[in-house]
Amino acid sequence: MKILLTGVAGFIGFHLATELLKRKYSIIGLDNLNSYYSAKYKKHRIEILKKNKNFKFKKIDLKNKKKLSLLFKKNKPDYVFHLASQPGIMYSFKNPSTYISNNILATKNLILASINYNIKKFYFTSSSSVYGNKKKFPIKENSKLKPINLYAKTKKQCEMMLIKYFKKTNIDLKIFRPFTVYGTFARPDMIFLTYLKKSLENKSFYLFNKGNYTRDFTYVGDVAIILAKFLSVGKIKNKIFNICSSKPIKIKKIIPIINKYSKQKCKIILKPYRKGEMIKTYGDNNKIRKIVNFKKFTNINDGIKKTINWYLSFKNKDILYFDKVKY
């Protein structure tokens, strides 16, 4: 089976491609290598994947309908994993247009190409941020969507568009909502890499909402395995699935764990709540546990230890920190 994987140079995309290659799938990886964060870092991930003979990389922008159609025609993929998107909450307030084009328009182009070329399965990675702020936990998949930032709003719109377009086709659509994914090869704007960078540079670290955000941290390796396992699941009535460890923890309790394994420490400056950020994420994972028989999520201590060991041993840290994102 041939799989088209968009956003392959990204954090989750890289890990999913690695997992699928382990399982002997043939991967056509797409990415536009944009400069939201270091393109050198993204290229580094691609070079690792290229060591496997079953991996092919194509630099394509999903907004280019002609190139996308030619790629489908030439490669004839069976399945699509759509992970490409413009991430980041704070950046969405500064540059909203890029979220409309890179998330909504790009997804529409991919949908139309998938229908035209008779794709069998289409798996979309949405986000837990589509739920917005909730009072009842854990959050189930049928909970009402109330996104509070533009990134989340575009993800919600993509979900609605996918359901609408695929309704009258035989394509097996599944939508996944990961919760606070972390781990090795993470994006440099994520908490672990930003904190470690500040600690190594002996700089202060800002802890927003005074560290009282609660997050359902989910290790990236678990996410990749779950997504890969779903390939053996046929068409079912339920199309939407949370991917989460269901073990929420406050951010301020994460900091001592990072300090323990990194043997570094930052001066913490407490800051107020930031507009657009969810106060608490805590998902219900019963559906995925049942459907793909995934029982054991990576413990937060083990996941942080793996992440820190990877970061500290990463030889050329300069390639991690470039381009538009401010850390």
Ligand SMILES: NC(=O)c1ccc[n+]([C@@H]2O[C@H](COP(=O)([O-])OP(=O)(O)OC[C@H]3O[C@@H](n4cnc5c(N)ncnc54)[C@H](O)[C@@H]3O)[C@@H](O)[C@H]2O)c1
Given for the second form:
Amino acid sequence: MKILLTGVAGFIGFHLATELLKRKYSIIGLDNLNSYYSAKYKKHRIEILKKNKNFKFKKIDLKNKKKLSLLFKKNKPDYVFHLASQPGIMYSFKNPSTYISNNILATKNLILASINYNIKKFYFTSSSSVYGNKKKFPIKENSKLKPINLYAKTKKQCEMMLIKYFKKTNIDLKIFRPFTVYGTFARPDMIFLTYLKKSLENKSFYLFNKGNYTRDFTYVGDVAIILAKFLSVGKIKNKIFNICSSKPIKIKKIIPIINKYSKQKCKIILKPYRKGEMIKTYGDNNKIRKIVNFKKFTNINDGIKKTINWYLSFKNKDILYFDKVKY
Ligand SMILES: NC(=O)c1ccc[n+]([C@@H]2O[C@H](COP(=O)([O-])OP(=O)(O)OC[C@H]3O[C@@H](n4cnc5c(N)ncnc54)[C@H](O)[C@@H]3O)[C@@H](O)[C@H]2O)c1
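Please move on to the form predicted together with this ligand, as the form predicted on its own is already shown.
All chains and molecules follow, beginning with the one already shown.
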């Protein structure tokens, strides 16, 4: 089976490709290697994947319909995993247009190509942020969507578009809503690498909402296994799945665990709540537990330890960071 994986140079895409290659699938990895964060870091992930003979990389932008269509024509993928996206919540206030083009328009192009070339499965990573601020926990997949930032709004829009376009086709559509994903080869705009950078440089770290955001941290290795296992699941009427460990923890409790394993400390400056950020994420994972029989989620201590050990041994730390994102 040949799989087209978009966003392969990204954090989750890299881990998913690694997991699928382990399972002997052939991967055509697509990414535009944009510079939202370090393109050098993205290329580094691709170089690792290229060591496997079943991996092929194509530097293509999903906004380019012609190149995308040619890629489908030449490579005839059976399945599509669509992970490419413009992520980030605060950045969506700064540069809204990139969310419209790289999430909505890019996804539409991929949908049309997938229909034209008779793809069998289309798996999309949406986000837990589509739920917005909730009062009832854990959040179930059928909970009402009330996105509170543009990133989340574009993800919701993509979900609706996918359901509408694939309704009259035979394509097996599945929509995943991952909750805060962390782990090795992490994104430099997310808490772990941001915090570690500040502590190495002896700088202060801003802790927004005074550290009282709660996140359902989910280890990236678990996410990759769950997504890969879904390839053996047939069509299901209800096609939306939370991906979460269902073990929420406050950010202020994460910091001491990072300090413990990195043996470093950052000066913390407490800051207020920022508009657009969710106060608490805590998902219900019963559906995925049953469907793919995945029960052993990595606990937060083990996950953080693995992440920090990877970071400390990463030789070329300067390729991890790039100035477009404010760290
Ligand atoms: N990391 C998380 O905690 C998290 C949580 C929920 C959902 N998600 C979703 O999972 C997916 C992967 O997230 P990630 O953390 O790996 O992000 P990432 O930014 O590391 O990866 C996304 C990749 O997509 C590529 N890309 C963006 N626009 C493109 C375009 N127009 N054409 C081709 N490539 C393009 C980028 O270059 C990047 O390498 C995204 O859809 C994201 O919204 C992530």
